[in-house]
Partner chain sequence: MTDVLSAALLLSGVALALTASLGLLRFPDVFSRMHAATKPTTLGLLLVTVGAALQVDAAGDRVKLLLVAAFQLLTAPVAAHMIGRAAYRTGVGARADLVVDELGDAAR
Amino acid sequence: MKGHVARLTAHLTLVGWLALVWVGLWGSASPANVLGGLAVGVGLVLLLPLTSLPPQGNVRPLALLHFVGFFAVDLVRANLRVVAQVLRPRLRLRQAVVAVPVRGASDRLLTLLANAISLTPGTLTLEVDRPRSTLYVHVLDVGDGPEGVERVRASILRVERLAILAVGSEESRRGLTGDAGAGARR
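Go ahead and give me the chain we just looked at alone, the form predicted on its own.
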């Protein structure tokens, strides 16, 4: 019984969101748009049924807030770096593709990490090598020498650590035990 109520709630929530998007796309909340959005939502839910995914982690609100805050600050810093690079065109950029081994995270966590990297100006996830748990990231400017590459790796691993703390499974959180910053876990 509980499963049916949860499934019905999920369907109704999805229909509501789809109707809201429909009304937003039309730009006015007229009765025809609301009814049309509900009809489209019900049609999509019936034609494309939800699949149940195995749980891959829990959302921890405080850790998620920390992740979002860090990501927002990182976005501002990255934007400022890119603006500086554009305004000083004589500056010679050292582009690189950096391989970053990750801790065998779930598909959901790898997707979050790859998107966070790609959304940050100056970096782009080129490939996710799932069998080797490695991300290949293009960096606009790694700076001078191998320490620049290591700085990029350390930055990406910090984002990964915060993502694991925010939405990772208990198993992936246990994998952070050997991490130097694991004492700050929530």
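Show the form predicted together with the partner chain, please, the one above being the form predicted on its own.
Chain alone follows, minus partners and molecules.
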């Protein structure tokens, strides 16, 4: 019974979001647009039902904001790095595929993290190993030597830590060591 309620809520939220997008695309919230949006939303949810996800802990807004802020800065910096690589007179790319183990990953965490990595220039999620909770990331340029790979892995793990603080389960957050928890406590 409880499952039904959760499913219904999820569906209604989705219909609401779809109606909002519809109204946004038409550009005005006239009654006809709102009704049309709701109709399209219900139709889509009935025709193309999403797989329902099991509950995965709650999202912590402040920590999510921190994640988004860090990500935005990272995005700009990484863009400039790739621009520099493109404009370099002599190309020098040391490409690599790096394994990044994600601690106690839920599907939501893996999705958020994989997308953030793929959006950041210079890193691209190639493969997701769900059973082992590992992301395989293609890196445009790891720099010189074996420590380059470790540097890239460490920087991705920094993003992972922020993502866990934002949407991770309780136990994955407890798994973070040392200073990790301090940022997210409210």
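Numbering follows the first chain given and starts at 1. Note that the structure is a prediction, hence the values are computed from the model and not measured. Only the largest set of C-alpha atoms that superpose within 1.5 Å between the two forms is called the rigid core.
For residue 43, the Cα coordinates differ by 2 angstroms or more between the two forms after the core has been superposed. Here residue 16 exhibits a Cα shift of 3.8 Å between the two forms, evaluated on the superposed rigid core.
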